[in-house]
Amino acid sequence: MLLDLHTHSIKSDDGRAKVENYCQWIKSKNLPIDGFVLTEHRQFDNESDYSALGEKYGLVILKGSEVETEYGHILVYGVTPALQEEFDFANIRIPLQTVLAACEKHGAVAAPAHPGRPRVGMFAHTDELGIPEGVGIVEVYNGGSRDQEDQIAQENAASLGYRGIGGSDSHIVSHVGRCATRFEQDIQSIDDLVAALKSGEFEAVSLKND
């Protein structure tokens, strides 16, 4: 299955897209990406069901979250109402090693988003901050990188032996499936992707300019 594991929607403050624009998109662009997940900014979102919506268009529509951390960017996989009582998902320096404890205590998943990236990436800040214990998969792969972003989340991943993810980062209709995620097992729960991202066996792929 290919997911793009790193999207938004209007849910998110600089968000642009409906989820079902984006299902059109996906349908009738023949993208080849089988589901997304959406990863509200400094939130998560609990109101929403979107599972109508991708019986409707036979897509995976999950939710996840995109918080901010003294080291930037961080996707957060497997959000419980547990998880949420441990920091404050709209606090935009919560530290890290807050954010991954919590995720493990609570079974869910930590990744650097675009850790390539000046300011909002991890890298930007491990020659101040030290490199970061717990962290185990980064964001190599995003749509809206630039310059040699993903080549440097490429490079340092490889060389702290960190597993690659790819998503998106999509704000508008027009950008989702640019990245995505290849795993080898069916995903159609926030439970399978938590289990498959902890079971390592995925790939991050680019779709750009296919």
The other form holds:
Amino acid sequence: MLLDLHTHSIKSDDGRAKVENYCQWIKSKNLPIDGFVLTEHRQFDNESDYSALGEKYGLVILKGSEVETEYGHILVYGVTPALQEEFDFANIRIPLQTVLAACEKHGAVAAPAHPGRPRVGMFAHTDELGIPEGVGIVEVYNGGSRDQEDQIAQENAASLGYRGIGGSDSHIVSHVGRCATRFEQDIQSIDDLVAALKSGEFEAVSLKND
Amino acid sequence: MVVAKISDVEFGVDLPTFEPDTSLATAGKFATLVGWGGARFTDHEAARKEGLPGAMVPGILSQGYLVAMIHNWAPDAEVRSIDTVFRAPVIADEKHSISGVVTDIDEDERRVEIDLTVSNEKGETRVFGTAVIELPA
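Can you return the structure of this protein in the form predicted in complex with its partner chain rather than the form predicted on its own?
Whole complex next, starting from this chain.
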């Protein structure tokens, strides 16, 4: 099962894609992904229910978040009301250890996004701040990466023993599905996704040239 | 294919790729004309001294190219909005291409939404955005 784990819709300040248009695009272009996770910037979208849309298009549509820390951007999967009480998602400098501890406490998964990117990626900060405790998964394929960003992410992930995920980081419709994560398990819910990420049975894939 | 009316448009169709003039001469001339005179648009070496990878094409010139691309495809389109996110500078004298694709059609309102991406030769997205255009019935 192939899921794009990093997408943004018009709910994000820099997102320009409507969720139904993502679905139409995936189907009309026969993209090989089975669904996607909406990881809106600095928030969790408590309002939207995409289950009917997912059913209509035969896609799994899940919700996560992309929060901001002193180590850069962090994808969070398995956001619950209780987890949202632990820190302010809108804060642009949440301590990474706060995010990791809250995720651990509430059964969620945190994964640094585009960690090879200057300024907003984790490995841009490890020389100064050190290697953070508690990271186990990082995004090693990001559809918006430039230069050597993915390579930096992959090399550091390999040397530190991190597992890698992939996501398109799409902000417009036609960028969805550029990178994804392949799972052995069937995933239909956010609980399934969190369990699969915790199992470690997944691999990042790039579909940029397909 | 040139599009004349809303019924000509199909979801997912690619607009013809557009290769913008990103020469330093044009970037510098444009910047000067619009009052953005500055070395970052006219001189690679001076731009590097400012910490940039090279002299840049002004963002509003890139937006102009996006509109030009749309009008090459649909000459009678009224461009209602161009909404861009500048991810990285468009460096002058480097070859770039602009791609566009139809991602939403509202036949009742005769409006079409287009994804727009400015990429360099390595395929890296430098600018992305969307345009909303209106076409004749």
